[in-house]
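Only one chain comes next, encoded as structure tokens, the form predicted alone.
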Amino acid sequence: MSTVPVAVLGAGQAGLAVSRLLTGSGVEHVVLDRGRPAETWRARPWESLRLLTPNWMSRLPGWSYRGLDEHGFMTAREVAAYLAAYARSFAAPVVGGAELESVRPAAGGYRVDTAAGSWTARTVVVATGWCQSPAVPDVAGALDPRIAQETAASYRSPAALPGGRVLVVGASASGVQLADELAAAGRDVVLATGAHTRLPRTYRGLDILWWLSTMGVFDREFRATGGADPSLQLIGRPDRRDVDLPALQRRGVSLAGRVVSVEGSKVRFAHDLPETTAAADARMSALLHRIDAYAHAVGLDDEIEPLPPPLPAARTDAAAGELDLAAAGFGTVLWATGYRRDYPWLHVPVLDAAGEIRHVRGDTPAPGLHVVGMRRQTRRSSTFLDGVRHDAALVVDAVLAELGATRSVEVAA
């Protein structure tokens, strides 16, 4: 049994950001893992997957991109190898092989089970990540056998999918970049959308990111709504490709409504498609005014390229009622439903009624115990590599303040 004062839950990027700033402050700590830094982004099969942030956008406290492609976007394992080369830039005190047994209240703090040894720690930070499981919704249970299922964690690339038809559910980021790969292979596609949020990848000669982390949005601190929160229509490709629904029927992706239903191998989808694909373009059309605005009034409108034409909408009056996927040659459905968090661990109660860590910012209704890298923490950008920077201090701050130490460290390079 080892002691010390913060023991850091996960070697990510939210992990190894408050590693750094505790280091930073001379605070000893230990950061656990089950693998090594960076382990879910090495252990990613997706074979094109690739940042949808520039590498510019990759600031960590004392770290930032320094190579020579600084508009381009890194693979999984490019950014596997950017963070393990921030975890020995400052000798992160990592200690691996470490997969979570328990946690669990111990007199002065928290006592830390692992595969790998125990430790008593008088703060924990849980830092174990956003996207940890497939989130696959109940009716997939009812497919027939006959269609294989995969998700958007499991997926490696079109060649290893069986033959047949896809059905890729979901138009969030995952969904539309896997639509777009498949159908660039030659597969033909159906992708099932619901509500969804819909960005040119480039506006007015310059990155959509470009102009939304300029204008502030993503350090715009979050307020709660309690509405949905699609990910961006976005891919991280060197030729700076649309994957939108319009660009997606362009290449051949068929749509439809979101999945309402699923018995044997027919599957039935909501007629909500003109309303969802509506709603999004009403989002998009009001942002890209905002930044028209925003362009003008900071005096770019001579540097930049002129007004766009409207861009086109989705067609929606074909989109299909319902499918009998075995009757129509479907042989794989691809999941690209989001992520859960699981922390069958975690014994301390701050957990909510849909197993989500209660928490203010970072602090959660127990002493000592607290959290970073969840979606929205404090803004849009918590759980981007280049916003999770602030979020880490706040934690390090409440950290630094329970042991009556102070940050030294900046929050970006």
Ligand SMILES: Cc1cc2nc3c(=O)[nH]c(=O)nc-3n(C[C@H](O)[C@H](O)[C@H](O)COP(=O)(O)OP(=O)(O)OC[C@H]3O[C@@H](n4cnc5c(N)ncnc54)[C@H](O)[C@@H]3O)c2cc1C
The other form holds:
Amino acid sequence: MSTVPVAVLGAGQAGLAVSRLLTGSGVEHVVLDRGRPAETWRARPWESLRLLTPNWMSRLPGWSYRGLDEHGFMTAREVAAYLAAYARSFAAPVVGGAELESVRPAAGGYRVDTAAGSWTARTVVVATGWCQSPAVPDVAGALDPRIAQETAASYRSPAALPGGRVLVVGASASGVQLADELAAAGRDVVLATGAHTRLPRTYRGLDILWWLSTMGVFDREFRATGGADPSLQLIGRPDRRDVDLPALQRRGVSLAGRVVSVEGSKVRFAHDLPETTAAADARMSALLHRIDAYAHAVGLDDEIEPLPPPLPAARTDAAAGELDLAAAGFGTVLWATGYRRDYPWLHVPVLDAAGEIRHVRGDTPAPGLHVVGMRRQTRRSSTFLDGVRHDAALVVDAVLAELGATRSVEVAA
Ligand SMILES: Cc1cc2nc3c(=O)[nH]c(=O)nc-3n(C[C@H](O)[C@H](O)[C@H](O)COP(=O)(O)OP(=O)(O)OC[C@H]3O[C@@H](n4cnc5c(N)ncnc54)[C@H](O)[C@@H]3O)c2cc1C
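Now that the form predicted alone has been shown, please provide the structure of the form predicted in complex with this ligand.
Everything in the complex follows now, all chains and molecules, and the chain you saw is the first one.
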């Protein structure tokens, strides 16, 4: 059993950002992970995955993108290399192979048991990730076993799926990316579409995330926690092509509404596609008007491209209400329906009824127990590579106060 002032659980971007700030303040700590730094990016993603955020939006405490392609989009392998280099840059004290077994209160703080040993720590920072495992709706359990089921976490490539048509469920970044890739590989695809936030990749000649970042939309701190925005329907491709619903329809992808029920091989869809797409288009159009107003206010009108014509809307008239997957030749249902978190090892009463860690700006109700990397922890960018530094700084501030250590927090890269 070793004793450390701080145990950080997880060596992804969130845990490493915390570790970098603790290192800068001279605080001894350990970072415990089941794998290597950036294990999530090594282990799970599909082969063609690229970040939807441009490379320059990867600022961590004491680290930023230094390659030649700052407006490009890293592959998963490049993200893993980027974070591994970050960990090396300050000799992050990562202990690998440390699958968490239990975290429980103990004299002087917490006891952390892992497959690689045990630690007692005065404070613990949970950084095990927002996207731990795929969230699949309960109705999946009623699907005919002749139809294969995959998730955005288990999917690898079109060739690795069984033959036949594919029903992709979920039209946020992952769902549209996978539907596009499958259709390009000659698969017949139906995309079940729920709420999403549609964004063009570029607007008036500049990347949409440059606009959101410059205008502070991503990084503005929330006054109150809670609330939710539908996930972004935006992907990062070297050709910067939009992959939205109209683009998918041009490729031959059929659209349907939300999946509402599954009975054997029969899947029923809500008749909500016209409303869902109209709501996404209305949100996008309001945002583009805000960009225009901002550009005008800061005197950018003459520097940027003129107003483009409005983007086309998706056609919603032919949406299927029900499909018999087996009869219609479907081989796979691919769930791109988000992620969930599980903390079976956390024996501290900080979970709410939904099993999420209760916290205010990263401080849980249990003294000395903190969390970082939660969705909308303090801002829209909290779960993004470029946003976690703000929350890491807040959490490290709280940890230093608990330890009575000197504050020396740097936020900027
Ligand atoms: C498909 C996808 C695409 C994304 N694209 C972007 C993007 O374009 N831009 C962007 O900024 N963000 C993107 N994100 C969001 C975010 O950047 C990632 O989710 C990122 O991995 C979150 O970092 P994290 O450090 O919070 O969690 P993780 O990277 O998941 O790190 C958590 C670490 O904890 C470890 N761990 C977890 N549980 C245990 C356990 N029980 N025992 C021991 N170790 C454990 C894991 O091995 C892992 O190393 C994307 C996310 C996904 C899923």
